[in-house]
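In the form predicted alone, a lone chain appears below as structure tokens.
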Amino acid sequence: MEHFYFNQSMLGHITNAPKASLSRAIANLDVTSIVSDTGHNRKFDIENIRKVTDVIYASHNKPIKQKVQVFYNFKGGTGKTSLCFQVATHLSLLGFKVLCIDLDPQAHLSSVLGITEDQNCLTAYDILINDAKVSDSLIKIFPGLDLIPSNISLTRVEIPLNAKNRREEKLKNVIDSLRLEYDYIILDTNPTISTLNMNALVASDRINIVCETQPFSLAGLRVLVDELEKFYADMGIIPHYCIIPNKYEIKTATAQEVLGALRAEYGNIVQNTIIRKSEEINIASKKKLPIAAFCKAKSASFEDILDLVHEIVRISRLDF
């Protein structure tokens, strides 16, 4: 993931910056190109883009009040772990340190930031249970981007972690240490009411629940959200949640109609980013790369993509 390059154009779509601001720090910082010639042709690796974007972008949208972001819904296929791969990986690419941490046995999230099944790494199930070192299960992905990867092992976390005092907290003790470190914690959990996910939710700052804009996700998230209600009313935590539109067809009248239910019935959760149906949001969980590593300028699965990011960034600053 490390081997693919931006020019100024598209750092200049990535962090909405005049082209002036991106000269003038690109002249003023110590980055050099792959490319020896002057104008767009010039080209910069991830390290030389975050010294950019850091300057650009990162440093003009702190302190952030919401970092722990977890992407989640019980029912599977929403596109959840393909918008949480995304988000993470362009906050990365906007100057943010960034932490992923795959709460999924599946382990999608870790193949799709270059994880293999057969690397015998450390995951959440060691941290919880064994009382691995955090550090000893960080694995570097590309500068400002690190992940706590999933494997098999976490099928297991279930029965041991249930016998655990204050069982729900046990991931935010952890995740709490972690604050200082990272200005972004993404977590992706996989599609069921477990305790793991528990966890995760109790640890959130926000949750993103990514639904499908169809009638049976529509009719999901009614009693998912009443899950959250209840399971945080119990906690005694205040929710701090919203809902992501997912794959729209702007064509179809379903999915006009979901979105409008949605709407509705949800009000000012509902992001006002819409991820429309595409296949290169596909493509680039098969390539293992961010969108705006291959996509062109004018793609609207960048466009949302992105709108989506700097929406996450710009709710993450406010006050609860």
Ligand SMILES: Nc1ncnc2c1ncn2[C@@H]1O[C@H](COP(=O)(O)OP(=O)(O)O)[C@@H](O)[C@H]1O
The other form holds:
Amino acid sequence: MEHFYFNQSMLGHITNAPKASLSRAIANLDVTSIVSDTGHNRKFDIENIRKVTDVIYASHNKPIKQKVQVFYNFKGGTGKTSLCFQVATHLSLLGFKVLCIDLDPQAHLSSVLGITEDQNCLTAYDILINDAKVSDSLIKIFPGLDLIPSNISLTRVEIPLNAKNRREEKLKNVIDSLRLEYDYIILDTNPTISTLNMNALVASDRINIVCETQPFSLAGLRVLVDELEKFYADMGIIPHYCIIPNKYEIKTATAQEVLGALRAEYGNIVQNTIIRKSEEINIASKKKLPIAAFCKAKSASFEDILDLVHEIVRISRLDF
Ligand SMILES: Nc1ncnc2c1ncn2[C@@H]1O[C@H](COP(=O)(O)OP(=O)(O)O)[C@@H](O)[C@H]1O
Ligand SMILES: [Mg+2]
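Same protein, different condition: the form predicted alone was shown, now please give the form predicted in complex with the named molecule.
Let's see the whole complex now, leading with the same chain.
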């Protein structure tokens, strides 16, 4: 990933920390800045950003109950990968230790994280089917962010996976062995109903359903929620899921109606944070950068993504 730097005021924006606690943390910690002049123009690289955010944000408070989170919908193009990318990168900028697992053979998440097909990396296929060691497939993207990448080989996972005993639990076994090493494990899925996706659902503590705010999305969502509830009932699991409304067009009456209908039908399951439609989300994926690395703190995408990340952190620490 391309290098990027934050100044002190950006650290304040991403953590919501009061100026005084931020200055105290920077003074007390062994952080070094890139530009050596003093004052607010000092810039910090990711490693130093994380030293500060770890103390003033990540290490605060209670343990994380919902470490494993999947971004899911069996419809394509709703924004799963975009939000997965933004949430995972910002969680690591906030001082958490994060693992992303790309479970989509199209490998868009791997690609925005800078990993290309020709690097011939080991994927979840090798781990689930060929018993490859997880440590051999882990790629360090930047401090605090690791990736188990994907590539087209994942399209071949279904037949051998289906032949296994307790086939829906294979990924859970792998992920459970990694829980102590990470604060969050974030899964990106492809839009199909497959055994691989069932594995992602069984392995997750929380399912983030990314949903567009268009009328036709509601009917699809109803089917999706029914399917999920049936699946979890069969597996004997009580699911925790939430709906993240994405691509919200603030000025259109239809988007407002859809949001109203979502809230009426699903109540608290709908996250407070709504992600507005904004070109910056597209640009971030093209630039392969977290929103906070290039957007103004007042931009809609910056506000929405940071609100989403803070909400995920808050909920992940609640007792269930
Ligand atoms: N809030 C948003 N505003 C504008 N464009 C968005 C937003 N969220 C996602 N997109 C765009 O929508 C397209 C599909 O998003 P993507 O994350 O690839 O969806 P999925 O992973 O669900 O298939 C991409 O071009 C992405 O940049
Ligand atoms: Mg995707």
